[in-house]
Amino acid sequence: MAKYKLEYIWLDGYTPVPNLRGKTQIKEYASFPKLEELPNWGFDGSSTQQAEGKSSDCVLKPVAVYPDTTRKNGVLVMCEVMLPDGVTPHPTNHRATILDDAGTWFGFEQEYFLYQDGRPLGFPEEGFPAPQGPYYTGVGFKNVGDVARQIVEEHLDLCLDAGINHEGINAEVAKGQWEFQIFGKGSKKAADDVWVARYILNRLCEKYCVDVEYHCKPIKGDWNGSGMHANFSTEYMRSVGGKDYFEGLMAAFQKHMDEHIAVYGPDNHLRLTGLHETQSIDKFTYGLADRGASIRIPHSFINSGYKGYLEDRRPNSQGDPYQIASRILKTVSTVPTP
């Protein structure tokens, strides 16, 4: 039997953006624990804006488990927050609202800035660096610096070690801005992986004295904001599809535009301006390979007879992937299939 360090991770009750929380429990197992072997655990919800002090107990229910190679016998345990009965989801538990289906696939493109001393890495103490242009997929110290690349590469390795389906990384359009991509079969699986990848990145940056800035528009002016584009498909979209179904889907997305924007991340009006590869927040459009549309249609989708995946470019970098996936699936479910 070995002692394993179980890091229970959850989302707190802060709004409009929940914070990641974590605490460690030590338990003995003969080998790396399976999900069904992990017990529920309690925490003080009055310290996380999830309960009152006079009745503060909340319950952590493990929903996903990952190896943590930064610790000897380390385990990352993603949890849902439950009420004291251990059965009823807490009102802040948005994962429980997802109408999950293993045939639903999501790919999230998480953009973010790395900050130190109150400014993005690579920004001078006063003023701004050279304008955007060479930074996207850039190479070389003047474009991406040194410690940023080191953080991003180490984060990639840690995610792969954890079994997260991390599909790629790149430097983004603004200096100090980066992106990683997560793909999952099953919407809960994809969203779990995004949250755990965020947790790993936040914790990694502690040793570099660097902060991760997820705000969608931390630098005002002619600098790209940060998004979390959501690529999605269902079994029906991939295997049947068709132009009529696609047009019905787009009509449903337009009808529910406000409900989508409400859960696509705070301050999105600062990012969705119609500039910097975005559509205005008060408009809904779709277009072939159009990065300025609300929904980008890949050429492969049209070439395959309106089958495949679509990209919703409106979610921003602070968005909760649980809420984003839940809203997309709710809208998709309103469209009848022939």
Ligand code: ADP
Contents of the next structure:
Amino acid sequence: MAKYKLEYIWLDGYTPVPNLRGKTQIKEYASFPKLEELPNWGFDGSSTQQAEGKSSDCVLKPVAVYPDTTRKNGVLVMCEVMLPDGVTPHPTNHRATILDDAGTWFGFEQEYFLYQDGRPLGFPEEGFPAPQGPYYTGVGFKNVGDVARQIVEEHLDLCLDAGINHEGINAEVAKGQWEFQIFGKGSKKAADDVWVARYILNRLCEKYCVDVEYHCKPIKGDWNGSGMHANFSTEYMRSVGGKDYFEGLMAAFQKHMDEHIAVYGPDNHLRLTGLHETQSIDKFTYGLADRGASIRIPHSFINSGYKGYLEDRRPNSQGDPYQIASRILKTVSTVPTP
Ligand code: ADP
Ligand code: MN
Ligand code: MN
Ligand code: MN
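Give me the form predicted in complex with this ligand now, not the form predicted on its own.
Let us now look at the entire complex, which starts with that chain.
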């Protein structure tokens, strides 16, 4: 038997963006614990905007488990928040709103800034660095700095060790801006992985005295904002698809445009301006390889006869992948399949 450090992680009740919370309990297991072996736990919901002080217990229900190589016998336990009965999802539990997602695949491209002393890493104390251009996928100290690369590489290794399905990383268009991509079969799996990757990044940055800035437009002016493009495909889109189905899908996305924007992250009007590879927030468009459209159709989609995945470019870096996946699947479910 060994004592394992179980870090129970959940999303609090803050709006419009929930914060990650976590606390540790120690339990003995013969080997690395399986999900079924992890008990429900509780927390004080009055401290997280999830309950009143009088009756403040909320329940943590483990839904995914990851090795945590930063700690001896470390375990990250992603949880859903439940009401005290243990079976009813708490109103802040958006993971529970995801429709049956068998066969749905999601790829999230999480962009973010690394910040210190109130500005992105690599920004001078006064004024601005050289304009955008060389930073995207850049190399060299003047383009990406030193600490940033170290953090990004360490984060990648920690995520891979945790079994998170990272697909890649790159330096982004603005100085101090980065991206990682996570792909998951099953929308809950993909969204769990994004939240746990965010958790690992936030915690890793503590020791560098660096913060992760997820806001979608932290620097005004000619500096890119941060998105979280959501690439998605259902079983039907991959195996049957077709032009008619695609056009029906796009009509449904057009119809539900406002409901999508409502869960695609706060302050998105600052980012979706029609500039910097975005469509403006009040328009819905789609186009082949069009980075200025709301939805970009990859070449592979057309080449294979309207089959495959689509990229919704509107979700932003602060968006909740549970709510984003939930909304996309809801809209997809309104489109009849013959
Ligand atoms: P870009 O920056 O050009 O938009 P990326 O490589 O950063 O491209 O992101 C593409 C994303 O598409 C990846 O996250 C990948 O996992 C995802 N993806 C690829 N194929 C599928 C698929 N069939 N269903 C859902 N997502 C997919
Ligand atoms: Mn990308
Ligand atoms: Mn990007
Ligand atoms: Mn993209």
